[in-house]
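Just one chain is shown here, as structure tokens, and it is the form predicted on its own.
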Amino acid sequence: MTYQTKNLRNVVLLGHPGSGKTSFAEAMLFEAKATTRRGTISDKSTISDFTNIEKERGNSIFSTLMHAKWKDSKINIIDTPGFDDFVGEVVSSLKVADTALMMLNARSGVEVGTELIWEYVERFNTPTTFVVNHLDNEKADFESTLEQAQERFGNRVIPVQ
């Protein structure tokens, strides 16, 4: 199928390593119904970490392109990895990406993966929402992840649901 350039969107995901980048973007192709199960880490079954390596230590270690018809619109996903060691597949993706899904662990709040991605957004002015993930877990705070959020992020941190 053919887009135009107005119903493209690239959407990168970023976040501190375990804040749920991945399984997020299995859930966004499993909602968009470009897939029909929802892959796991622990399965070593996600479409994002494909390679052996990545399968081996159950974490991103190279950004990857995804895709979801959404409406008459296609967004194309970017799961990047957390670990600054690859921060310049982080770069690289965020250089791309129309806006960014930051996803913030609401077990640990804002964290230091979290603060040094935020340095690359900034430098490339890229629209950025929020996300906190994880709030099924039982010592997940999504009070202080939200207050630590506006603290280090500024009064536009805003809740939305």
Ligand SMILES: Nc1nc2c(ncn2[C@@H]2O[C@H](COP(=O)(O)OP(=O)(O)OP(=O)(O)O)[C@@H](O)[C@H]2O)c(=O)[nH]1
Given for the second form:
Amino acid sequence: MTYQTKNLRNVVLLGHPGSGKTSFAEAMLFEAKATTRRGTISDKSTISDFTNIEKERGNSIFSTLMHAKWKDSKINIIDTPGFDDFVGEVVSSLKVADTALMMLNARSGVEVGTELIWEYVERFNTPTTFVVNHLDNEKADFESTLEQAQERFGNRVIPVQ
Ligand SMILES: Nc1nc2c(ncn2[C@@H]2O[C@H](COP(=O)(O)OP(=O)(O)OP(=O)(O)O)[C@@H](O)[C@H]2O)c(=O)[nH]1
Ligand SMILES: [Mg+2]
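Now that you have shown the form predicted on its own, what about the form predicted in complex with the named molecule?
Complete assembly follows, chain above in first position.
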């Protein structure tokens, strides 16, 4: 199938280690019916963390390109590693992405990884949506996470559900 440029979306997932990028990518692929089985980190069965070293360590090391069809569009999803050691993967992914999703852990709000990666987002001027994740955690605090994001990134941060 061929797609017009207007029907292509290149989305990069960014965020502090463990904020849930790989799991979120898995959920997106499942929702878009690109996969029939929703893998997990603990089962070492996610589409994104497919290399042996990622399965062993339980975190992403490489950027992974995946894709899903949504209505008439093809969405390219790039999952990036959160650990600063692998920031080169983030930079190269930002170069080809039109939009970024920055994952925030609702238990911890804006974290050091968020701040570090934000420097690159600003450098590339990438439009960004924050995604508040880990909302099922008993210590999750959506309001505080939103406040922290607004405090740090300005009042252009508005909540959308
Ligand atoms: N309870 C709960 N657990 C989550 C959620 N999102 C992710 N997790 C868990 O949090 C851990 C880290 O999730 P990952 O998806 O690997 O996070 P990541 O941002 O890709 O991590 P890095 O690749 O290291 O940057 C895993 O054990 C996930 O199962 C969530 O919304 N709720
Ligand atoms: Mg990951």
